[in-house]
Each structure stands twice: as C-alpha cells, then as structure tokens.
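Shown next as structure tokens: one chain only, the form predicted on its own.
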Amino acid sequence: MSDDHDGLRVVDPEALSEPVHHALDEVLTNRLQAGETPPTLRVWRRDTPAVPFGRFQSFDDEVEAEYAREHGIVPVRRVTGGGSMYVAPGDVVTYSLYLPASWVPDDVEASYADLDRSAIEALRGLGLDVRHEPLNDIEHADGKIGGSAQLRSGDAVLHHATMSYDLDTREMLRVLRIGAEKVSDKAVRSAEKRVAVMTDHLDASREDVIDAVVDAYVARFGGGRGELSEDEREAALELADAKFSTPEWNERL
C-alpha cells in the first residue's frame, strides 16, 4: 500500500434515484480502473426510501415487494456483496470511495478496518464512541451503527458506507424480510437492540455528520471539492435504464 496520494475529487451531487447511485457506483469504479476518472469520495442524496440489498442476495428473500411498491420504497441490487438494509432520504448518510488498489490495504479484512478508520475518527470527534467490528461494521455500544462493501476491478477499490442516523426500525421491519414476528412490539425492541442511530447518542445534524466525514478523509488523502463530469452523469442514467432499473438485474436471484 502506497502512502504517496494523489488526493481524492470530493463530489456531493443533488438527490438522485437509487438506481442511478448505483449506477454511479459501477460507471466510477470501471472508468478509474481505466485511468479514465481520479480517486473519488462520493456522497449520496436519495430522492425515496429504497432497500439495496446484496449482489449474492435472494430478492424474494429480503424485500417485501408488495409493500414496497405501495409505498415507494425502491429495492435495488448492488454491485457489491453484504446485507440489505432500508434507507430513506435524511435518516443515513452513505458515501462511496473510488480508489487506486495501491491507496488500499492487499488483505481485505485490513482494508475494511483502514478505510473505515477515517469515518470512525469522523464521528468520534463529533463525541460518538464507535468502533470497527470485524469484518465490516461499525459498531456503538447500544448496537450497530453502520457497515461497509467493497468490489475490487483490476487495480480499483469501491469501498461504500452507510450509516444511521435516525433509522425507522418499524419501517424497516415492513419492508424487509427478516422475521415472522415483523413489527410486533417484540420485534421493534430486537431489532432496536442490534441496531443503533445516531440521534440517539449525538447532538449534531445530518449535514455535520456528512462534513466531519469528508473532512476526515480528505485531511487522510488530501484533494477537495469537485463535480461529475456531465459524461459521468450520461453514462450513469444510461445504465440505471439498462440495469439497476430492471428486474433482470434486481429479481435475478
């Protein structure tokens, strides 16, 4: 692992759909694999609630699709493996990390824990007591606060994140799979006990929590703000309408 960077564009779009995030997340990765973009972080706005779930996972599994189609929640698969998770627009901060694989630890557990390290230092400086907990979560002592992904494509890294802020646990037990008991009270309260938000703990806003972390990692990598190129944004839409938008890609399992 290199220590020279080179520094990292910083690009903090408007609210975009859930396919098109993920979109994103693929168009970036190949194109720095190419030599095409540079490193970036990249910060998510979301337009609804959505569910991504994991590359490896069974749609019919984990998303109540009838439910989510009633309300407007927007289940899609991601490029990387790992859980599902429900989001809504204000409750989770999430970011994507485009690095060159020499930015990046070989060994994969490693990786987590060092490109975590940034986010962790982030929220402990707000006077969050968080930890990493292998191999891909980080953790409060009330329960988990947010977890991490990666895809690795020749010599790219995707390292995405995302964290709760203030997670509606009732809502996320309708729209995903994940019990028979579902929004019972003695769900809610099990759920609430493995899963921890930050408004809970933390006297700070969504925006602060979003500028403490790009603050973090840029101070680590160095760069600064910066804008997709209207190329980037072309070839994301186009592969949303291609691939994260359909059930070819999203119900494939």
Second form
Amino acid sequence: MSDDHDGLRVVDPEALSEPVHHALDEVLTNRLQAGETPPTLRVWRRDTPAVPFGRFQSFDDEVEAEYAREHGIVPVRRVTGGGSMYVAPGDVVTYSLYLPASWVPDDVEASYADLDRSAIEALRGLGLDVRHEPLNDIEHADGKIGGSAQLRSGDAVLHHATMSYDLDTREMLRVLRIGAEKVSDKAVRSAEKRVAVMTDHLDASREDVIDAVVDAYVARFGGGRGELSEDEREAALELADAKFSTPEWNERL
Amino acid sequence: MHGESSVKVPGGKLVRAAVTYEAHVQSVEIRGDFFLEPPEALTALERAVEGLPRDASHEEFATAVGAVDATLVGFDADDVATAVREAME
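Pass me the form predicted in complex with its partner chain as well; I've looked at the form predicted on its own already.
Everything in the complex follows now, all chains and molecules, and the chain you saw is the first one.
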C-alpha cells in the first residue's frame, strides 16, 4: 500500500438485479479509468438467483435457458472471461475491486494471486483452510470454493470474485449445461466432489465472512465505508436496460 | 463442411472451436472460459485463421493466431491451433 491515496471506497448497496450488478462493473471500471470515481470495493447483494457466465462463452453451451426462464434464474454475460456459475441470494459472497493498475502487479497471473490473497487470508482467519490455485480459483481441500476474474481497461483493473457460502448443487446442475447426465445422483456426487462450500467447514455466518473479506481489503489498501453516487446508480440502471438485460449482449456468442 | 472440437488446457480452461471449411477455413468461432485482453480481440483471433488451407500445419495456425495483438490468459495460440485443426479432422 502506498501513502499517496485515500484508499478504497467500500460500497455495499441494497440487493440489486443481476444486470445492474454487471452494469456497475462496467460503469465503475470506466469511471475509475477516467478519473471520475475513486478506487472502490463493492459488495454484491442479489435479488434473484442468477447465472453469471464468462464473456467468451457460448450462451447455448452454458445455460439451460428454458429452465432458467421458468424458475426466475437470470443469466447475464459478464464483462470478464472465465466460466459460468449458479448463484443464489444468500448463498454466495461476491465482491468487485476497481483498482488503479499501479496498485496491481503487471503480470496477470501474479495479479490474480495477489488480489485473491486478502480474501484468502480473511477466510483462513475464520478457520477455513483455503488457498489460491492458478489461474483464478480459490480452493479448499474438498474442492473449488470460489473463483475470480479480471478485466483491464487502460489504467483501471476490475477484479471480482465469487465464493460459495452455500450451494444447491442439484439446482446448479439443472440450470448449467455441465454434462448430459444432468441431475442423476452420479452427476450430483461428481459435482459435489469438485465444489466445496463454506457451510461444511465453518461456523461463521455469511455476514461474518463478508465483513472479514471487506476488513482484509481495507486493512491492505486503506479507506472505509462510502456510497455509490446517484449518478453512478443512474448510469448503471440505464446500462443494465440497454445492454446487460438484452439478448444482444447475453446471447451474442 | 462443419466441425467442432473442445480442447482442455492444462490448468483447466476449455477452448472450443466451431469451424466451417472446404479446402480452406471459411469461418471460425472460438469460445470458452478463458481470458482475453482486450475482449474485442476475439473477432481478430477468429479472423486470423480464416482463409488458411485446411491442411495447413499446426505451426501455421499457431503463428497466425500468435500474430494477433492481444493477451491470451489461461490459453495460448497453440491451444487455438489444436482446437481448430481437431475440428476439421
């Protein structure tokens, strides 16, 4: 941490729709690059289950669209690469960091490890034995507990991560197109071997986890609680309508 | 003709290629859970291999992909070349 900045603005708004979350990622990254917003840590709270999937993935390969539609699960293409996830409100911990490139290692692989480190230390502090697994996974001995993804836009770096506090593996297999066997017991057992959830290993509440993660990044970068500006909110709401809730974006590949 | 293939990259990323071709590659779609900067370079990667003879070597495909001005993260030009050539087998 250098001494010539005010640290992170930590924002933790009320539950927002999945498209608005992704719009905020784009708006805050672009505005940081333009010098219009401070470096920020944003906590995500969702109002529906969702499938955030990677920028370069095929919608049809990843999402059981009909099942998602019938069950109110909202698929949104991220601005970042990486894979697809099933996320339910209250089950995951998701946050975005918007940082100047000067705060982040130039080497991309090193920067994933470096920026995941604070969250991993926070989880370890709660008694959860996790480690960074290159390129972008957060691993427990029982399986993958989370993952991160980055986008570099000029002098701004977006680094966001999602970790499973809990997970309905059956529902995940129904809405993600992971394989032909779908919801067979064998597929469920196989998926349960690959993924780990905090509730199996941790007594802390999800709010405790969020607090610990936020505290770890504030301890590292400095800063404190702030708010999204009205202007940032309005820009994100507009962009959610114009882009992140449209088939032109979500189903473009 | 049309073919598809998936290549699992060491480290876990998946690169999928869908290729339409006759004697030459006509169109290519590259998809997967990789990272690419800038993101808009995906189209350039796809265009880079279009027009190559279907029996061009791995090195020719990899060189064409490697010539694109982009940073590939979690996969590389060799993986794209492998996926595209396997899609035409």
